[in-house]
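Single chain ahead, by itself, as structure tokens, in the form predicted alone.
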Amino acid sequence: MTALDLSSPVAVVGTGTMGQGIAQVALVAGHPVRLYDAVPGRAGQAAAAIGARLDRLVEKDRLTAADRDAARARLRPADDLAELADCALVVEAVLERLDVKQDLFKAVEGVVADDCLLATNTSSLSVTAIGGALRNPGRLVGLHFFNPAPLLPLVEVVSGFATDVTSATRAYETARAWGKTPVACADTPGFIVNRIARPFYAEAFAVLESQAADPATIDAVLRESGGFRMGAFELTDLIGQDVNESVTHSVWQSFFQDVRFTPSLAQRRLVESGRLGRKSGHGWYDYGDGAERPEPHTAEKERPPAYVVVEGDLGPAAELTALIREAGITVREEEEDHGTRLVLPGGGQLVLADGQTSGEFRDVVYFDLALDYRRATRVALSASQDTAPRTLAEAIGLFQALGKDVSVIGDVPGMIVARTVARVVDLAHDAVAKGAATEEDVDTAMRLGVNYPLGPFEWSRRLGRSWAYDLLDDLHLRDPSGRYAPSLALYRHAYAGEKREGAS
């Protein structure tokens, strides 16, 4: 089955930000495009405001004069759905209501021909259950465009429970033709990115609600450590508080309340004040006139150690003991059969993120995971109440001495990276082994749709096997009401290959 041929109209259904992204896309493409909207004079609009963006493209060099004259010319409002009955596909971007949606394809159904390709652009809904009420459910799919449309590569093309093979295949490769990078989903909650990412935002959320550091401070490690492009709070500013929080709730709707996509209290009272963001002028950050944007927490100056003594393997972080060494501080490394770990001067220990936490021993300062220790600028280090002083500055002033600000936070297992990853990577893991998509899909789709610096199965295979079932199971201990239990499929990544003897 191959793409549509160009010479085939596309219908947009819903003229909104979306909609004239979705027909800006088919439009530059090389389709005849159509545009309709319930509200009249709302398509005319739509179709200007498209024609000023394909005027700028053409300023900035990226498309020709002729080829926007052309692509203006492709483009038509219509003002009553009957125009579309020619179209070969028609993909809504109407309001996010299951009813609205279902009434709206069975209105298109009746016009257009048999052979029409029906999609929508849902983010949040079923598509099983919006083509329960068509006649013919095999020919709608899911089309999930990232905003802004035109820019992000990204497409899930979602099959729902009754999805033609053919229906799904032609869409795929329609959203490849337009330059898009598709990917194949199953009609699960949130599909691959909104289901996978939702860690991302709870704990970065869960870190502040424990009072173990602020916003700003957790963004910081997030960029300047974890690699990712924006933090957790000046993202859903970004993408809006009120829209964020519904999507998390949808998805904990659907999988039947399960805890792992609890949504956030704090984030709930947010949208509760009316601070939804950039675009209400304040959410977890103040963007009104003159508001200075708060600092992260930043240790004070320390003195390095002279020396550290490395014992047995440090893993992910292993390259700390080549950055060390080149910082010009000795190091000392011991075989070590029960611990990694690096011993500082006055006895103390400095301990990678594992789910435990800092008080549950003797004299152990943590610190959290990084993308790569050599590039990160921030390292967040957790300690408690009963840490030497000593150890706690000799662990601040062995990472300023590489090179790092640090930023110390509340004693939370797991910190806020090695959490976070350890978290993603298991719902990617679970994902994949009930069918949602594949391995390779799943790493697009995350580096794709919210520039993760990683997909989850790379980072999986960076970290080690163990790496993230370990972590969680630490933290499930700690916290047992089953957010952080570890599932089936991570648990079988991890000790895939290890054989017990038989039950007796």
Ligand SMILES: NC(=O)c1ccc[n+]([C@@H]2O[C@H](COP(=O)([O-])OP(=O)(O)OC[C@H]3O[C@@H](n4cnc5c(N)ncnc54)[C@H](O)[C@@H]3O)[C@@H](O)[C@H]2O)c1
Given for the second form:
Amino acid sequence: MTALDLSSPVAVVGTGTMGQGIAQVALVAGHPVRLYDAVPGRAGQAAAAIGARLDRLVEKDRLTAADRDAARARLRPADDLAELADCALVVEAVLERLDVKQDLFKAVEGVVADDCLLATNTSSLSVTAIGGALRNPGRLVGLHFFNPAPLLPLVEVVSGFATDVTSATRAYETARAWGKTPVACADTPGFIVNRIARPFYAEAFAVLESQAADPATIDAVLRESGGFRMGAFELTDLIGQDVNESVTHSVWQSFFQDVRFTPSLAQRRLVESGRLGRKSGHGWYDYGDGAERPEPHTAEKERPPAYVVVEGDLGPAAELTALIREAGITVREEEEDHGTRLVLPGGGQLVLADGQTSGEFRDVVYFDLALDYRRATRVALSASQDTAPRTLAEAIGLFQALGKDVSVIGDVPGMIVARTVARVVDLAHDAVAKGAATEEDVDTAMRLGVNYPLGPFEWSRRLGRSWAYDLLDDLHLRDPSGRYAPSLALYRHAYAGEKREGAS
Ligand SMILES: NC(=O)c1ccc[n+]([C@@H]2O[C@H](COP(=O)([O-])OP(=O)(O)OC[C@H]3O[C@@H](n4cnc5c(N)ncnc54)[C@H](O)[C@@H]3O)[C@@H](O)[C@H]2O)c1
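Now show me the form predicted in complex with the named molecule; what you just gave was the form predicted alone.
Time for the whole complex; same chain goes first.
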């Protein structure tokens, strides 16, 4: 099965933000493109807007003037659906409402030929439900582009329950021929990206709700320690709090209110207050004239400890041993059977975030996970009220000596980056085990769709087989709501083959 022939006309129905972007992609790839919108005149406006964008591509030397002229000649607004009769593919990007999409496809089905491929750009509805209204649901596929479609490479190609393999393959190959990076996925809520990315937002909001840190600090830790391009608060301000919340809500509802996807009360109140993010001038942050972005909490300078004792294998934080030595601090390494930790001169311990809290131990400071401790410019620490001041000061001084800013946050289990990554890894394993997509496609989707520095499976391999499971298992003990309950898939991944024969 091959991609659509470039001479085949492609129709885009619904010519708003996404429709225009998708039409531009098909047009620049070489297809004749028809535009249709329910609002009279809007398809014509969309054609003009696409033409103007092609002009800008010519100005930037990304398109020749001749190619632009040829593309413009291939673009045609339609006044009536009947004008789409000879199209080989109809991509729908109308209002995100099931009845509207079903009615539209029923009407399209009455106009186009039997072999015309139908595609929906829905981001949260079930492709299966949309297809349920069709005479031939086998030819309907999800083609989920990301905004802005001409720039972002990822396209999720979604197979509904009734989608024919040939339709999905043709859509996949066509997206690839258009210069996109398609990933194949099943019709599950949120598809790949919008499902697996939920904890990135949810855990940041949960840390805020637990009063452990403010948005600026959480964002700085996610960026400067976690390696994420943006923090969850600034990113949702960019996306729009209403849009982000409605995706969360839809995924949660579609999974029958699975507690792992529960929306955030803090975000609900923000939306209710009308603070929708950049577009309304105020979200988690204020974007008004003269408003200043709050600074993350950063600890005052402390003296570095003279030495540290590294007990056991630091696992994902192993690089720290070399970094501490390079900073001129003496490191003594000792074998240890009971966990891994750094022991400070005052006797206090520094432990990589797991699912426990500092307050459960005598004199323990936790430090958060970093994507790469050498490159990280900030590290978060958490201590309890009972932690000896000297231990916290030595921990702060140690990371400062490595050139890191230090943010001290409240005593939350799993801290910020560690709990976020563990939950993303868990949802990724769960999604693959349930047939939503392959590991490779999940990694591609999360890197290209939401710019994660690593795909969840690659991250999981780096962290070690049982790291995410153990963290979530501990978190689940402390919050037995089910939100942190690790999936069976993650358990299998972590402990496959570890039980003795015959043991129960
Ligand atoms: N905006 C995004 O970031 C984004 C990303 C991925 C997917 N999507 C999905 O793409 C679709 C469109 O989103 P958008 O942001 O472009 O919306 P939009 O509001 O910018 O555009 C929707 C267009 O559809 C037209 N329309 C509505 N009902 C119609 C009908 N029955 N027939 C023909 N035209 C009709 C409207 O007049 C409007 O021009 C939605 O399903 C949305 O979930 C959006």
